[in-house]
Every structure is written in structure tokens, then in C-alpha cells.
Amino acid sequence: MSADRAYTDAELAAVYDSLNLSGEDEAFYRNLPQQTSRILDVGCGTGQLALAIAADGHAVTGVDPAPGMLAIARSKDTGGRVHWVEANGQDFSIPGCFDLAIMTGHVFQVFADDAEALGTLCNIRRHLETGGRLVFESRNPLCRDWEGWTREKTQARHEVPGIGAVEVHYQVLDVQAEHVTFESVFDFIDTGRQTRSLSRLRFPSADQIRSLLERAGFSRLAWMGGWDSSPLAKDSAEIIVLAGV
């Protein structure tokens, strides 16, 4: 589970939170918990969504292997009400266990190959209660999202605190088989800066994650294609996954 530079530089993680706006993807995860639970947040980011649920009141644990993304989750959390750890997937080690793990902002296609998606499951799998549960999304590979990012389709402005006006799209640089590598590029307009941020996603089939969570020791697997928790479809733009222990 590595980081982008997107990620890592603190001026770039800066931004982050001014991109990904709360959705319905937060609600979806919010609603998940039916009591107060013990929540593993595994690539939490800025830790929007990790400090969401512990306002909830549930007990909250972030794994974020990015210190510039953590650095800003651990600033806004100014109550203390979440543990982060900086840690990859793999490798990260939390004493107890946990009612429910999520992976949430697609970070599932980070895993460049099985090997990195089954020690990153097997983890979680080990820091999992009996009877706990985890859940997280991919994108469909079937609807190629890739193909519209692109300059033209993706740019868009930004007004980031303490920072200012942010241009940033997106374009892909390679398509090989199930891997996508593509650049985001932060055009800073007060300074007149540019800063390209190189990253490379995996986009698995549902076969290919139900083997992997299997292979995991994961079972009582339920699918879903949108935050409606509509079935999963051919056309799905998402694959979403709630995985048993």
C-alpha cells in the first residue's frame, strides 16, 4: 500500500480535502455500524471520515501510510477522538480487535498485485472479531472510467484554505491490462507553481475480489453497485463489498 506524492507532500495532501467533497459514499459507511462499534479505518487520508464516525461515538482507529495526509487528519482532530497510526496495509499492528474494517476512496486499487491485496486482506483479517465485518469499493472495470480522464473532462478550479485558487485535472499516461497509470496536475495560481503527481490503479473484476477475500478467510460475501445499496450490475460504476468473518 504505497503513497502518491499527492499524498505524501504536505502541500498537495493540503488540497485533498478541497477535491473529495462529502458524498454519499460517507453516508454509506456512516450508517453501516447498528451500534456503538470498534472501527478500523485502513487508508483513512485526512481522516474525513474516521472523524465523522468517532462524532458518531463509535471508537476509532485510522492506518494511513502517507505522513502529509496524516499530518492534516491528526490537525483536525483536535478532541483526540481517533488513534492514527501510520502504517501500510501489510503491515500495520493494533492490540485487540475490531467490529468492523473499511477501505473507503477506493483505496483497494492501490494493491499493485494479489500478493499486496491478499497480505493487506489476511491483516485485516487477523485484527477482525468473530462475526466482524469488512467492507470497502472498487470501481467497475467493465464501465472504464479511465476513458474520461482526460484535461478536457477532469479540470476544474479550487479554493483550498490558506493555499488559494487550485487548477487540477487528470490525464492517462498508460492502459495495460488492468492497470491505469495517470497523472494529476496542481496548477497553483497565486505562485504560478505546477506539480505533477504520478499514480498507477488496479482495477479487478468481482471475480478476481471474491477470490482474494476467500483466499483471506473472509466469508458471507454481499455485493452492491451504488450507495443506494442497489445490486451489483454489469453496468455498476461501483463494486461494493461486505465481507463476514
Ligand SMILES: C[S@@+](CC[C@H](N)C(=O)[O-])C[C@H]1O[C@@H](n2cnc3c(N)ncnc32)[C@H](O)[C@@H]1O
Given for the second form:
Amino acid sequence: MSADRAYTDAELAAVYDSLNLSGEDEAFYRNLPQQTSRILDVGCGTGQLALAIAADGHAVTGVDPAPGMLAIARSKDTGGRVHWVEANGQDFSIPGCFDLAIMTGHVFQVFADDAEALGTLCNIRRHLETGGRLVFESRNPLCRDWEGWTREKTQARHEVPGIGAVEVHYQVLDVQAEHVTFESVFDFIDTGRQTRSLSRLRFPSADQIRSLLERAGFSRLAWMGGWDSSPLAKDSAEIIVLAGV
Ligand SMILES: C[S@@+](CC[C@H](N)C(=O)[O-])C[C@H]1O[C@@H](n2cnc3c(N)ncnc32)[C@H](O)[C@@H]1O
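Swap state to the form predicted together with this ligand from the form predicted on its own:
All chains and molecules follow, beginning with the one already shown.
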């Protein structure tokens, strides 16, 4: 599948922040560094979290392959606090080492298969200092979130600064084993334009994630099931993992 237009298209990227408001996940990630740290945000998107963490005093590098998302991130970074890198998770190469790497907003689920996930994990590990950590989350497949991704259940209107009202809904097109294909439909009310983007997400189990992390050389794995740091359970909405080097 070609790159997701929701990220590569400048107009859709401009809508992203209005659909994805900061929540408990942002607080969770911002609380991770114990001291001033060098932080790598892989799949940083529009840079919402990267900028917040930089404002907390950390040295932050944000990596993302989508020019539309990075353009929004750069436009918000008026103080030039974050180092932005246009690359995908497998390919980026940045001099120096990091204390903490994060992948937020379910970035891990965009990796299509084991090869892509493993390539990214190995590359991240290569960029981490000894004693460093990687932290990310993935939706728990046992909760079958995609069953709620229908027009009726997701239709919502958002006010987007500079663009106006946008109605958005999601609908699943196909479920094949651990992959869910769905489209996002954007109706720009002022112009009458409708745009769709096609996405395919993987829903790996905690066991699959564990195996990939171990193959990439991570150890000291710790698991949580929610942003309140509750333990991972069968019905946890999130699989949150902290992995050490
Ligand atoms: C749902 S967004 C999450 C953005 C941000 N981390 C957040 O929490 O809002 C997923 C991001 O992953 C990026 N992405 C897609 N493929 C990627 C890859 N192979 N490596 C790294 N990032 C990727 C997309 O461009 C997009 O910005």
C-alpha cells in the first residue's frame, strides 16, 4: 500500500492536530525522563509531543517520513528547539546517541510486517546509549477496536484553525488476520471538498511485540495496559512497553 495520504497530504496533515488532541498519553510520555535527556521521537508526526518535551528542557530529535506532517511540525517550532529529520524508522541515521526513544500515537501499528517492525527496532536500538530505553504503545488486538470504526460511531465535526469545519469519519474496509484496512473520509464544509485516505494497520499481540523486541536485542521489558500505568491485562486497551538496552 502506498504511503497514507492522511500524513503525506499537506491539507490532511493540517487537520491532524484538531483530530488528535493531547491526552493522558502525552502526560505519560512527558513524565518518562528522570533527568535532562536526549530524546528520539520516531514517527513524530506534527511534532505535538516532541515540542512539548523540548519545552520541558530535553534535547529532542523528531523523525518522520511524511513531508506534510513535518512541515506542520517545523511551522510550530518557531524557537527551533527540535531537530527534525525526514526519514522512515528503518533508514534514519543520526550522529550521536539517545537516552530515550519513543513511538507514540500507535506508530508501531503502521509497520506492515515483522521485517519492517524489526528493521525499525534494530535501527532505534543502534541509536540508543547503553542503559537507554525505548517506550511505545500498540492497540490491544483482543479489544478489537476496529469494530467501532464505522461511519455511525465515528462521524464528528472538528473546527480546524485556518481551514474551518471538517467532518471526519472512519470506516473499515477489510480485516485480514492481524491487518485492518480502513478509510478516513474528510468533508471540508467551507469548500465542499471531500477527501479520503486509505490506511492499513497491524494489530500485533503482546507476545509478537516481545519476540520482535528480543530479536532486536532489547531486554528488561516492562509492560503496562493503560496511561495510568496499570498492569497489562487481557482487556487492556493499550499494550504499552518499556524496553531497555
Ligand atoms: C498516527 S501518526 C502519530 C504521530 C505522532 N507520533 C503522534 O503521537 O501524534 C503516525 C505517524 O507515523 C509516521 N510513519 C509512517 N510510516 C512510518 C515509518 N515507516 N517510520 C516512521 N514513521 C512512520 C506517519 O508519517 C505519521 O506521522
